[in-house]
Amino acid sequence: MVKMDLNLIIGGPQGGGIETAGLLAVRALAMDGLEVFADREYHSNIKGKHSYSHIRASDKRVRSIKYPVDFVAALDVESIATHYKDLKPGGVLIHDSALLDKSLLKLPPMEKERVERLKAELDANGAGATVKELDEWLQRNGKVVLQYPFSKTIVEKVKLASPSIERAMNTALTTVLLRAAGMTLTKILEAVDSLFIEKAEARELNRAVAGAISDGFDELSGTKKLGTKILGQERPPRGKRMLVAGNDAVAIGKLIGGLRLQTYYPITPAADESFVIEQHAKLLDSEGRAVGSPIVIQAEDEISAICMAIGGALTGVRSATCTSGPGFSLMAEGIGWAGMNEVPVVVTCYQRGGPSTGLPTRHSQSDLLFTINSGHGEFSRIVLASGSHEEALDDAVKCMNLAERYQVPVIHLLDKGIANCVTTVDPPVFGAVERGKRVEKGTGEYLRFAIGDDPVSPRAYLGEELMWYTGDEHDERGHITEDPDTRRRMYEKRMAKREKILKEAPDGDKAVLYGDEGFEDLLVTWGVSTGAAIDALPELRSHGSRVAVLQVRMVEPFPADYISKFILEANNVIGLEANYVGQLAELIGCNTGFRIKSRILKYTGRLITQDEVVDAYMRIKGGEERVVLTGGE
């Protein structure tokens, strides 16, 4: 069997059906027995600006995207202008033949700076300023161009009229893309049926469009000498898998972890998680019995969302909220209150480009230091950073358990690259729900904050015992006090949980090493950037490098001893993360005293790609200390 690594881009205007086109392609590829990873890049305006899906499919597991790509399928001129240079030699550009006479430089949705860069680029290449001229230039330079009469075919064969034509163009484009890659119409229709399983009218319309477009495809493509027909092979069965975005994975994990109350205020890219939970009005156990229902509340703001979740947790309900950077800022005081009162509440924080509103729909890993320092004063908390969709699901369960085991606020830290990217994962395994240390009835006066050998006091839920909660310092009953000795003992009780957490946490929750032992170079990273580093390992080794990847998972309390073990073993340590400063590298420096000088950083709002890791690593080996990545649109 031919080993394959297929990369493709489907682009078009925001609101033009690009997300559906991407989901259709991803679903078809996954149903064809491939592993997939798909990045969704979307503009923050409602309609018109350029958006696209970058999809990677392979026989083996993939965790990142890669350039150059095999296919660019463009729904509009801006997508052609933006991605034509992303094609590899022999790569295929697909677009409607009706676009041929359009200008590449008269694109109102495109920013002025990008138009100026594009003009300079086209002038330098002598590529012309119309789609037709660019097509000819691409073909002279070893690319294949499929100019397909999408709109004309839809009108003539499906009998659609505007605006219905526009709603069908995404399926038409995706059909030609998949057929050009070698997929049969039968498999494409299976994916259409799956995607629109609950929408009969849309399903039939899209089946008709796919069929009509496919009819004329063979005749058109026969003259193009397509060398990329690598789909359609028989592949060994992979067993049952799920196709999930990171938001889906966290929602599933929370439900498995016993979530009963989810609060939120809408914000990108966090809100989808609550929408998924909201769709599951009834929870079933592993034997199909109804065990309860989650309550999902859209609060008036993030302050209310965190306070409602805290209130739920005090009553004994497993409670969580979710947000992104600006919303997390508003939750800071509530997190401090939860720290003072030892409340087991979970906050899922999805990072996006800041500061302020920043790049609201774009990727970033720049909230690490903020999450571990959020809230004033000092108190124990756990911050766990997931690096993949599997971890996002497992960690969502884990965070619920850790919150109640240690009675601390737990922050589940993810990035937009996980939240909105789609990939294939194995079905989840249902684990135990741990409710933590509970008070035994009839053992005397209840002291909510009892000080003993264990910093975690037995907990009663509101209504079970008499108790007091306040944001002020308090004694073991919860009564306000400013007595210095009580202050010291309560302070030390809360902070002692950090050592307990570090002592009891499994090594795999602290950090994971990928690659062979005996490494000389160590790439240290976290979050979704881990995937690009792992995918790059085989190519780095092919250059003769002895390199491994260390993914840091627990960032608070920081497992300094465990991380130091790997760092001190390496000759060269290189930081890899999506922010300006190198926040993880700084955190390692603060906690271990080891300064990571070599840093690979990206802060354009786009994902770090596999090819960028390879290129940047070679530049570091060539003597550069700080490599800033700029790839992607």
Contents of the next structure:
Amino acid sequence: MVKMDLNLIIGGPQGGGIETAGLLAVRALAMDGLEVFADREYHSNIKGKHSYSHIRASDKRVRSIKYPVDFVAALDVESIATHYKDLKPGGVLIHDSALLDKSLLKLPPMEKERVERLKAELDANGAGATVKELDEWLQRNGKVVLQYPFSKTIVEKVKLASPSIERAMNTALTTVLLRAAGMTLTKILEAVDSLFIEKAEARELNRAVAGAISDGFDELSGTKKLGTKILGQERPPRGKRMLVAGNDAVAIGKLIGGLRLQTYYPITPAADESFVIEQHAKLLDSEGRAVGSPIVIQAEDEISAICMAIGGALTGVRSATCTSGPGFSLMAEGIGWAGMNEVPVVVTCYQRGGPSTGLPTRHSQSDLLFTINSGHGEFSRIVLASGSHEEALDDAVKCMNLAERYQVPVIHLLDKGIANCVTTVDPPVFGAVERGKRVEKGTGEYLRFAIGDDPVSPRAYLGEELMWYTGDEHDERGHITEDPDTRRRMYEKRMAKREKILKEAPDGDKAVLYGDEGFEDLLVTWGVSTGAAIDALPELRSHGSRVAVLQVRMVEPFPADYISKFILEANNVIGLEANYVGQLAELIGCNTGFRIKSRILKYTGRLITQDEVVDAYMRIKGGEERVVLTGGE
Amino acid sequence: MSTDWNSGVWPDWCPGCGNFGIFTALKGALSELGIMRERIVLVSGIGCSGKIPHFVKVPGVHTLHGRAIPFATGIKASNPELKVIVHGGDGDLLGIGMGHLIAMGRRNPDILVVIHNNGVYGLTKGQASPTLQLGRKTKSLALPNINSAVNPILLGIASGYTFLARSYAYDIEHLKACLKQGISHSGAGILEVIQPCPTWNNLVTMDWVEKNTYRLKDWDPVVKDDEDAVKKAQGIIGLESGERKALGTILVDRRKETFGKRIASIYKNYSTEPPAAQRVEVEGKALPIDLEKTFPRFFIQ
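Given the form predicted alone above, produce the structure of the same protein in the form predicted together with its partner chain.
What follows is the entire complex, opening with the chain shown before.
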């Protein structure tokens, strides 16, 4: 079978159905037996600004996006202006023929600076200032342009009137795109049915639109020259698979892991996780009986959200909250209280661009040092950073178990890249649900914070025994104390958990090495950037490099000994992460004394792509120390 | 009253502190209500009032400044069998914790909030609290207070509380009766306790309280219907704008659904199996959740 790597962009105005268009395309590709990975980029705006889906589909597993792309499907002029240069040689631009006379430089939603940049760019390459002129220029430069009369076809064949046309344009565009790539109408309709499984009216409308557009596509003689029959091959069945965003994956993981109380305050890109949990308030077994019924509470702020979750945890309920950087800032005091009181509570933190509200809807990996240091004073906590959707799901279960096993707050650190990217995953295998150490009945006076050989004291839930909690230093019963000896012993009991956690953590939870043993160069990375590094490996090796990728998964307590082994084995260590400082590289330096000089960094709010990893690695090999990536709009 | 309600921890309040009255009345109320000790949870914030859970022999959760209400809400929502009582000061609940106080009224959980109102921040040495009147200068203040006072009872009405009462820390019998009524009330309650702070507040003294408070008479606090609710609210605004503070039960509205009932109307299993009563594993393994049945839309056919 031919190895296939299809990359496409579907763009349009926010609120124009671009998210649905992307999901339809992703679903169609996944249902066609392909592996998919799709990024969603959008402004912090409800209607009008540029948003797009960057979709990648392949025979083999993909974990990142890549430029240049095979197709750009544009719902509006801004999408053409933004993405025309992302096309590879022979790549196809698709847009409504009604846009031909529009100017590329009179686009009100575009920021002035971008219009200026675009103007300079168009002037420099002599591409003209209208869509028509740009199309001609693209064709002169080896690209294919497919101007398709979407709106006209919808009006004539589906008999839709405005504003319903707008509701159908996204499906029309996606249908042309998929047909141009070689997919049959039958498969597109299957995807439409599956996407709108719970919405009969939308299903019928979208079926009608896809059908009409597809008929028109066959009639259009100009499409013959496309020669892009990428899709439409028979593929072996892949068994049951799921198509999930990172938010979905974590929600499912939390529910498998026994979550029964989720609290949250609305924030992008975390809130979708709570919606998914709310939508599945009944966990069903194979007979359709409810085996669990978690509740979700929308709190008045993040401070309340973390405190409510802690309250729930004190009653023995598996409790969690989810947030992003600004909300996490507010949760710091609650996390400190949970640390002082040895409360098992899980906080899922989806990083986005900071500081402050920064880039609210864009990607970032700049909260690593913040999360591991959040809260004043010192206390044991666990911070796990997932690098893929599978890990996000598995780690969500794991975080619940670790929280109860060690009676510490656990922070599950993710990023917008994982939260909003959609990908295919295998259904998870169910593992252990560990409730941790419980008190035995009838053992006399209960001491919540009993000091023994094990820093983890047996737990009783509120309602079972007499117990006290306080944010102040406390004795074994939980009462306030300022006695220096008790203070020392209680402090040591809490901090001793870090060693215990490190000792008991399986190596795979600490870090994962991708690539051959006997590597010379080591790319050290974490979070969603890992995917781009792994995807880039074959190409790096084809250049003759002996390179491996080390993904760090446990960032607190930091597995310094385990990480050191890999670092000392490498001749060159290169950090790869989406922040300015190189936070993981700094953390490794702090904990191992090894200074990682070479760093590949990105802080534009966009994902690190596979091609960027390749280019940056070559630059590092060429002698650069710090490579800053800027790709993507 | 049985001394069995003492935890054995020495109450470290200043001599003459109003908290001693609240402490005594609380122990009396709990003892007379006959609730199983382990099923009670005292949740407090920060400040002198925040220490009270340590002194009473029932489970206690001494939380963060201003945050007792969210902790209490999480506890109650997870395990509705627990009797949850919040204690906080006027600075704690009406200053840093004001947002949570309002949110609690909107939810109407079955929780009583006891506001220890002494007009100052006691544990940080007497700064002006949100209930100190404009222009007043206690002995600990360098300059007169430049903020107007908030009235917890009026705030309670506006926020949707279904039980409102005011008492006085040294009138143990009256306070005990109010506590019993508030703890037994099904829904969100505020009990404001006027509490002299002999160390920092030289304005609200026992003498002041004698002269500036009165017991409510001929006031029926129970709301009968919507029309009556409006009348009551207007009446309470009248009561609260008087020179002297009314002591007693000011509002009882049993018509509003509690937070627990609201949750149960959405999550049908909640009334029989709240989170704390649900299993999350079978012999150490995850429950047999059928993912395709539970999450159909995430599966690709």
